[in-house]
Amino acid sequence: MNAFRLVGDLCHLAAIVLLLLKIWKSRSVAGLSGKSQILFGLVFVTRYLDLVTNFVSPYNTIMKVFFLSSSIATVYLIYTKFKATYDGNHDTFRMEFLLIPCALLAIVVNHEFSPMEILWTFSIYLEAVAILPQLFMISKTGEAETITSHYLFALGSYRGLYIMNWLYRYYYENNFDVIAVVAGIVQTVLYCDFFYLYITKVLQGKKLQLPA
């Protein structure tokens, strides 16, 4: 543990909570892509099939099962609680072209050829990706809520304070997982122009507006 992995926990912590509110203070959905919250889903139950048979700390334990059981009820949420207001028409972007490449890839590139060892390297291509949909979805509908912007903002925080956390390891620990750090690379690009247009825009109480 690390200042910097700290910080990103609390980011990825603080993106959840901002995403549950949203949805429960507005009794809504819209907006946001139930695609992108399978995925995420996807991401944390094959990371921690490990949950009941490997301890590492309370704290650990704690970040598992609430990541684990928030993702399961912001699913529920979207496509049950709230179903009425959640915008299937726009959220169109096909899971199996993400799910399928990166089922291959955790097959093919990986630490060691194991179920559990696949399954994690799967999350952590996955989750790289993960988001997609979602950016889609704004893209395709124009604008993206304030609430829905902080909540991705504090998403991709949570991904480059990680990519400054594995430095940190690699200098002080000599500890460097490069599946780990490609795919939080190719996270954390993926929301650079949303970054950009947060920081231009949504700061300056404008609603973000992402190119079609």
Given for the second form:
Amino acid sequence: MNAFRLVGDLCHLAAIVLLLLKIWKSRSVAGLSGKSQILFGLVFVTRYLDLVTNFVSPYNTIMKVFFLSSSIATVYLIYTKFKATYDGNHDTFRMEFLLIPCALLAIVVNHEFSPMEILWTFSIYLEAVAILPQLFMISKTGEAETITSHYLFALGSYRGLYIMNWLYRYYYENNFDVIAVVAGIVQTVLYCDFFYLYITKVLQGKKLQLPA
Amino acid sequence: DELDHDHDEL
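Next, give the form predicted in complex with its partner chain, keeping in mind that what was shown is the form predicted alone.
Below, the chain from earlier opens the complete complex, with every other chain and molecule after it.
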């Protein structure tokens, strides 16, 4: 494992910890898109089916189990325990606009036409766009809590670092997965607008607020 | 196998 991959994974881990910390400390899921969290839950469920078929390493298993369980826990917290604080009126992005194209694309463009590979490919495509309901929600309300901004920054950095990892693996290990790389680039590009706001506002100590 | 994706990456 190279440093980009490790730091990428740690950013992903940090993002999820920040998200749970925000919910736990504020006792509220205000400002969070339940739809994005459902999509991420679906991403992990469809991607980590290999937990039961392939053992890679303790690190790999622990991370997969953590991502899987934390994403399911987040969905649970939003829709049951802290439902009263969930801002469903602003979480209006239609999930089927993402689910259907990702499913169709996974059936057409994959490494191997088998159920496991199609589900893995679906998870890669879906992860690339799963943050859109959250970004859409921020664009509707015009603001985000600082800890939610930190969460999004860590989450966006993770796939950006994976791109560096893929470049490294291409040059030094002759390994290249076109599906993961293209989807990863799309995923990272979706965060660019947010990265700009994060650097120019949140890091200057201001709350993330969109111009009216 | 060769066609399979990398199960190590998260």
